[in-house]
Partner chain sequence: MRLPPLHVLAVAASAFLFFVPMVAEAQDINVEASVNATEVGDQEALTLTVTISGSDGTGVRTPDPPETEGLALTQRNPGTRRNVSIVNGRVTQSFGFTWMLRPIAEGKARILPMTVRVGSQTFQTDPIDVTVVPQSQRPARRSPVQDPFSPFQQPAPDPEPPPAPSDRDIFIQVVPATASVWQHEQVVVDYQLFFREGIQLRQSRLTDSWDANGFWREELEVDTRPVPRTVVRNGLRYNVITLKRAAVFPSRSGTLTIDPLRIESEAMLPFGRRDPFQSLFSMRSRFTPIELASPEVTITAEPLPGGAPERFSGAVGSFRMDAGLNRSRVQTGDGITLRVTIEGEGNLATLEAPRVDLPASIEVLGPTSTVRLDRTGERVSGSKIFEWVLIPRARGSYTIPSIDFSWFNPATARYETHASGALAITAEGDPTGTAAPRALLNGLPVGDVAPPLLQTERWHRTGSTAPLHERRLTWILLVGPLLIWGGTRVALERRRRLTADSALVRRRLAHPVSRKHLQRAEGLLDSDDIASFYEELDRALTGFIGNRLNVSETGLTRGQLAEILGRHGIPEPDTARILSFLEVCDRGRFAPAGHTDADREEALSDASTLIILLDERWSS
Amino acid sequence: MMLLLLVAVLLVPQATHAQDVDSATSAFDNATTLLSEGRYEEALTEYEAIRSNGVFSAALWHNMGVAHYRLDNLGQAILYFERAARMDPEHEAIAHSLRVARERQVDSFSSLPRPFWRTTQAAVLDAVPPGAWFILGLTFLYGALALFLIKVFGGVRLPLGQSIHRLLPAVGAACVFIALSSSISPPRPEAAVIVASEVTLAEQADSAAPAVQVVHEGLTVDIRARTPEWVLIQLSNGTRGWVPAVALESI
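Could the structure of this chain by itself be given in the form predicted alone?
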């Protein structure tokens, strides 16, 4: 059954952002033909060329995942399936490919319950993006300032009296706080996939530091901090450790 999926190759590219769409589509079709013929390395070379030209789509990521899966590069396969799923979460073929690939993972960890405030924060930011909250907050604050100046220098009596002077700044400050807090502490940390066949989590960003845990390719982790050569990751069970930056790729 695994063969069934993985080769539900997506033959039609999604919307792209390249300047020459016709050229990108032709290159995509050529790469997909190579993939269907089992010429996986050649197909990947073509797909990489398309990506280097700024073309990104769920279909491209999915087909790259299929090629890596066929070449037994499990970590890379899951990475690209994850990227495809995030671009098109409702696509059944993509979801199926990701499930099949994940069945081959070595690691399986329990998940910590998500704090309610994180869930609320994510829902709020899904409804209105951080940038919009910031602009909305500034609008309220500038509105409050304008009304204050009108009252003081224009001698105009405001319809809501003193309450509007308290309401607008409070609402504006709350909106700005939501925007800034989301940038400092995002509701969903940056995620990555382990692409090395095996890597050891260390207590510190140092190859000589004590080991914390050994994990294997294909595992999806959260990124908590970075240095030029090391990344602090967190597993789904809450375990944290440093790994070399080359051992993983961001989704």
Contents of the next structure:
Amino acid sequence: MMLLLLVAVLLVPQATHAQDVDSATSAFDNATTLLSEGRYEEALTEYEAIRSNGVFSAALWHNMGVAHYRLDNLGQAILYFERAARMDPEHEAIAHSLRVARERQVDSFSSLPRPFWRTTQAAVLDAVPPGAWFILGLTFLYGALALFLIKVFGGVRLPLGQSIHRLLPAVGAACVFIALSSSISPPRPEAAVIVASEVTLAEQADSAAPAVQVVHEGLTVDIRARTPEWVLIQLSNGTRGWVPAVALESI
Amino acid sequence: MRLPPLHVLAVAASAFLFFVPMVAEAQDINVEASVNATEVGDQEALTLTVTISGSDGTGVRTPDPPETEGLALTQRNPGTRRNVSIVNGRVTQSFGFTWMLRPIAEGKARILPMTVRVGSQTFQTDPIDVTVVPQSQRPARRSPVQDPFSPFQQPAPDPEPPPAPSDRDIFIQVVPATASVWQHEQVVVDYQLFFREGIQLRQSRLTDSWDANGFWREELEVDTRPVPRTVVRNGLRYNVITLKRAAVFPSRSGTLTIDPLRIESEAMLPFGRRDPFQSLFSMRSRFTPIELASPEVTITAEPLPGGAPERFSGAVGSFRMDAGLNRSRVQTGDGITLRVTIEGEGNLATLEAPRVDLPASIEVLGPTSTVRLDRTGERVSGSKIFEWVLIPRARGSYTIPSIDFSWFNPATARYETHASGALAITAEGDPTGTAAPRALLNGLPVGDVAPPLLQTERWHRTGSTAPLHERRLTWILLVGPLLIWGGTRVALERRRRLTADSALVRRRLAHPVSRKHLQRAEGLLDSDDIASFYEELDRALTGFIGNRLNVSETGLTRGQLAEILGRHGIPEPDTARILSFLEVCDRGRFAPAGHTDADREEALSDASTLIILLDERWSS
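Now that we've seen the form predicted alone, could you pull up the form predicted together with its partner chain?
Now the complete complex, all chains and molecules, led by this one.
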């Protein structure tokens, strides 16, 4: 009886998710039909409804970007294309749409070279995500603990001898360190897209502060700090400045 | 003295155009050869044009010069043009190659079939027949009989060989004879004919095509009816006229040579005849044929200095650039013309189009180029116009980045750059565009975003995923094994320490062991095994003492026990009570008779009391 109850508890979220997916797929088809017919505002309303139901996909982001692009909302279009591209970087159509939309953005800044350890960190985490590093580290740590307990209480001598009791914790600790360090200091900071048509970067989080730079919609920036009303952003050329929080959206 | 026209190549074009299309068809590409007239005067120039239409320009090669009968080419490299036109939204392009031809003799002339290659296809034009008539039969433009260099005036027979002029009497001087310039820099070469006063010339013409390998050259106009100027050189008076002026542009560095300019003519000397009668009445007979050649011109071209700007593409001279759009607002799908005009002095004809970085959403056609050269001055100047047709494929505002044009200025020996500034285009109209993009690349539209994706492969749930280090479960999972490991290590350490210290072990076991014996004794209270009862009491007390003091209680005499107790701070009365109790136990063990239940209960109570007494003494 208890087992049946446990199974039921485990399966209820799955069933709920399946229902959400079915309804989302149906709504997605309707919205895409509207988009293909050129009814962009209506399509966007449908897509927003899907998102408000708690599900999303790369295709959803891409089609929302197309609708905004057709409505000449360049900043929003690039925002959604960026979201789609980050979910599915290998998708040719998404990459193409993002490239075309970026061609229209006004601003183009040079890029500062990234520190080698940042590029190395990014390469390592692109190959194995932080979550996987953490699970791998836990596996090694718990494996080392199990072997330790077997040795202590079971009196069993392992084939690798004492070295396994040093190697496994060390490897596990290294994996956990990679996972936690990338979580605390990610290789790529949180990014956002300017959605206001034009916004001025200020030296301080104050509308009366001196201006640093004027940027335009569609520009992708890094977020360095936040207050409830202001966000400190950094351009690709290293320029930093505060902008109102409503002027940009996180990717 | 006024001389007739010298340069037959500079004669004006014919009064009407008559195109003879020679069509060779293959698929959509059309190749035609045509001339501006099928009947020309013997002093007129003939224009031959080969037109290639229906090609996008890919694989179009410059045709080889035409082979002719009765006509001579005045230039080996053809003039080129490229036309782009948009009619009803359809863009068509055509390419033209033009040669100038000069009649050699009156009568029938012919342009033989030409072979034209476009990509992998080969086309052949039909031959063109041309009739060359005396210039007098053509609409009057000038009097050819006044041209001493005309090749078609029939000389009268001269019964006697006339005296020939010497190199001192008539010669061609070229200015400059040598020059050192930069690569691609303009050098104007002037060919001047010097002839002594009194010498008359007629039937003058160029004997072969003047060539300048390694140079791009442009001919400057010279007066077709020059008035000789008089100069004195080495004590002799000469008449001087300019035969030819050409601007040459060395296309490579190094020492380059320009061929001599050669002419044939007939000259009559006013001197040398001893018979004045014959001199007076036989003027026609005193013309003698001569051949003249200028010296070679040697030009040393220095390579351009380093440090050229990124956009530099070989322009040398003095230029000015202007760029603009014919309009800034356009309906999506309609075309805008971007025009870049480069004006100035220099190698305009060979200038490449400046690079234009266009947004991907703008489809681009072209560029086409038009060169307008002013050949009337002392140097070649003019303008070159590049035009692109831009077609926005999506609604929105576009910015064309600044167009940069860089050139090398020989006057300052420095590179210069002119930037046009950014240009803005606004595309309006239906967001979908009035026309679908025509080009697809890898199934994706060129210049437009991809079409909507029709299905989604995987849905994801929205949720705030906190960073790994901010999740409680992360630290629980990490601390768990550490706690287990640490606790086990502590337990092991304690066990090791206990194993190593026997006194401590016995001290810790004192209470449990004595309690165990007391419990056994209590269990024997109701039994008849009195000896065992007292034995348990004895072992409880002596065992407690032995374990507590880490001494062997086995075999201890009462005296030894008393001494040990005394040494460990037990007062005499208490020691006496213990010894007395042990006496009772001995009696109970070896003479159990007479021990009542009340005695045994009292003994059990005494044992507990004594143990508590000893523990309090040793714990204080």
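Positions refer to the first chain, counted from 1. Rigid core (definition): largest C-alpha set, two forms, superposition within 1.5 Å. Note that the structure is a prediction, hence the values are computed from the model and not measured.
Hinge assignment between the two forms, options Thr220, Arg39, Asn53, Arg188: the residue at the boundary between rigid parts is Arg188. Domain rotation between the two forms, with the chain taken as two rigid parts and C-alpha atoms superposed, amounts to 16 degrees for the smaller part. Aligning the rigid core between the two forms leaves the CA of Ser182 offset by 3.0 Å. Relative to the superposed rigid core, Ala144 shifts its CA by 9.4 Å between the two forms. For Pro169, the CA shift between the two forms after superposing the rigid core equals 8.0 Å.
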